[in-house]
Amino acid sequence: MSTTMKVAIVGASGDTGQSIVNALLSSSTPKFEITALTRPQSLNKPTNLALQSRGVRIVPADLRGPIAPLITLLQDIDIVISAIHFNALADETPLADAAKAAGVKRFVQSALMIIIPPRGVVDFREKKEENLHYIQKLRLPYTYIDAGWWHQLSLPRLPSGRVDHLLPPAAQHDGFPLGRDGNVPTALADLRDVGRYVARIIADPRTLNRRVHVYNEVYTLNRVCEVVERVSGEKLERRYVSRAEARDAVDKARMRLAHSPGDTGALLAHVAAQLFYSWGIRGDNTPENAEYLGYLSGKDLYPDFEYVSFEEYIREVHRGEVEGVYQSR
C-alpha cells in the first residue's frame, strides 16, 4: 500500500470521529487523505466547516438513498471508517455494500466500544455483531476495533461542582455509582488516544480481518475515586450498586423505553443501564475477556504506544485543560 492512504469516514463530527480525524491528520507515517461523508443537510455545519479548514474533504452522502452515488464517492478509497451513532447502525449495511462494490481495502465498522459479549447483555452490541456478520458475508476486508471505557466518562462529580461543565448531562448528579464492592476491573482509555490507536491499526496488515482490543490501563472504580480524591482534595460520595439493583435498573429502563420508544432520554437511559451492568457489575470490559473472545491485544501489537494515563487526565482536569464529551446530547 502507498505511503499515503485514502480514508473515508462517516461520523467525523462526533466525539469519536473527531478523535480519529485528529490522529489521522497528525500522522506522518503513513500520511492520510481524509474524506468525511456527511448528510447533505449538515454540509455547512460549523463542525464540518472546521474540518474542511484543516484539510478534510467534506462531501454530502445519503446512506439511505440510491447506492450508485455512494459507490462513486468511495472509488479509490483505501479505508472506510464508520463512527456513526449507535442508534443509526442500520446505515452501515448500505455503506458496506458500497464499499464492497467500490473495492475498498478495509472497512472499520462503528464498534470502538468496551468489551461486551456479542449477545444477551447490551442491545446495540447485538446489532454491531449482526453488521459484522453481514460484512463477512460480503467478504469485505474489515477490522473490528474495541477501545476502553473513556477517561472522560469515568470522571466523578465533585462535591464542589467545579467539574460539572465537563460531565454529560446525565452524569451531573450527586454521588458516584460503583458496581458491587467497587473492585470490578475495567479497561480505560483516553478519548484522545482512541483515534491514535485507530491510526496505527488501519495501517497494520496484522489487523486485517481481525478483532483488536486497545486500552490504556485497567482500573477499579475504587481506584478511580482514590486518584480523583488525591488530586482534587475533595472527598467523594461513593454509592455502591448491587447486582440485583443494577439488573432492576436495566429492567425499569427497558420498560420505560417500551412505553416511549421514540423518547431519546429513555433510549439513552436504557443504554447507560445496560453498559453499567456489563462493565460495572459483570466485569466484561477486561483484557482477559477480550483475549477469550478472540481479540488481538493492542499491548502486544504496539508496546511502544505512549498513552495518557488516568491520573494524568485527572491532573489535566484539575488544571482546567480539558473539554467534556457528549455536551450536546
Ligand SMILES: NC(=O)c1ccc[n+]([C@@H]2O[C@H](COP(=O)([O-])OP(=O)(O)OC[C@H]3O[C@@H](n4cnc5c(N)ncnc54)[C@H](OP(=O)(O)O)[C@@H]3O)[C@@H](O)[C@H]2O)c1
Contents of the next structure:
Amino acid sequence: MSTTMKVAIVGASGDTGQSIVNALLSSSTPKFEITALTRPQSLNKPTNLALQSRGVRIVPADLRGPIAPLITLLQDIDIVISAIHFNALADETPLADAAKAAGVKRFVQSALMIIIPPRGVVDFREKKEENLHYIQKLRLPYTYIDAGWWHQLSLPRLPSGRVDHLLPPAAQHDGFPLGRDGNVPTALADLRDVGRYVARIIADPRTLNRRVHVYNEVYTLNRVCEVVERVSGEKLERRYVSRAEARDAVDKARMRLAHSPGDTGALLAHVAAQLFYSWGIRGDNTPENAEYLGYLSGKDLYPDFEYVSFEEYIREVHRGEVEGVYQSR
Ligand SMILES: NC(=O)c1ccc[n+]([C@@H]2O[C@H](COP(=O)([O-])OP(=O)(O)OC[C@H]3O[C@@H](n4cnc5c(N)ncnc54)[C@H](OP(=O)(O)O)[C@@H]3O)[C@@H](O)[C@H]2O)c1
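How about the form predicted in complex with the named molecule, since we already have the form predicted alone?
Okay, now the whole complex, with that chain kicking things off.
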C-alpha cells in the first residue's frame, strides 16, 4: 500500500465521524486522502461545508439507491469507514456489497461502541453483529473496532448548572445515576482519542480481520463522582440504581417504543436504558470482557498511545475548553 491511503467515510458529519476525520487529517505517516460519503440531503450541512474547507472531498451517496454509482465512488478507495448513526445500520449492507465489488482492502463498520455481548442485551448491538456476519459472508477484509464510553457522555450534571451546556438533553436532569453500589468498572475513552485510535488501527496489518478494543482508562462511577467533586468543588447528587430498577426501566422503555415505534424519543430512551443495564449494572464494558470475547487490546497494540485522562478532561471542562456532544438533538 502506498504511503497515502485513500479512505472513504460514511457519517463523517457525526460526532464519531468528525473525531476520525480530525485524526486522519492530522496524520503524517501514513497520509490519508479522505472522501466523505454523505446523504444527498446532507450535502450542504454546515459540518460538511466545514470539512470541505479542510480538504475533505464531500460526495453525495444514496446507500438505499442503485449499487452501481456506489461501486464507482469506491473505485481506488483503500479503506471504507462507516461511522453511521446506530439507527441506519441496515444501510451498511449495500455499502459492504459495493466495497467488495470495488476491491476495497479494509472495511470498518460502525461498531465503535462499548463492549456489549453480541446478543441478548442491547438491540442495536445485535444489528452490528449481523452486519459483521454479512461482511464475513462476503469475505470482505474488515476490522471491527469498539471503543470505551466517551468522557463526553460521562459528565455528571453539577448542581450549579455550570456544565448544562455540555450535556446531551437526556442527561440534564437532577441526580447522577450510578448502577448498583457505584463500583461497577467501565472502560472510558475521550471522543477526541477515538479517531486517533482508528487512524492507528486502519494502518496496522495486525488488526486486519480482527476485533479491536480501544479505551483510555477503567473507572467506576463512584470514582467519576470523586474526580468531578474534587475538581469542581461541588457536591453531586448520587442516585444509586438497583438491578431490578434498571431492568424495569428497560421493560418500560421497550413498551413505550412498542406503542410508538416511530418516536425518536422512545427509541433513544430504550437504547439508553439497555446501554445502562449493560455497562452500569451487568458490567459488560471491561477490558477483561473484551479479551474474553476475542478482541485485540489497543493497550497491547499501541503502548505508546498518549490519551486524554478522565481527570484531564474534567479539568478542561472547568477551564471552559471543551465542547459538548449531541447538542443539536
Ligand atoms: N463508545 C461510545 O461511547 C459511543 C457513543 C456514541 C456513539 N457510539 C457509536 O458510534 C457510531 C456513530 O455514532 P455517532 O453518534 O457518532 O453518529 P451520529 O452523529 O448520530 O450520526 C453519524 C452520521 O450518520 C449519518 N446518517 C446516515 N443515516 C442516518 C440516519 N437515518 N439518521 C441520522 N444520521 C444518519 C449522518 O451523516 P450524513 O448526514 O452526512 O449522511 C450522521 O451525521 C455508532 O455506531 C454508535 O453506536 C459510540
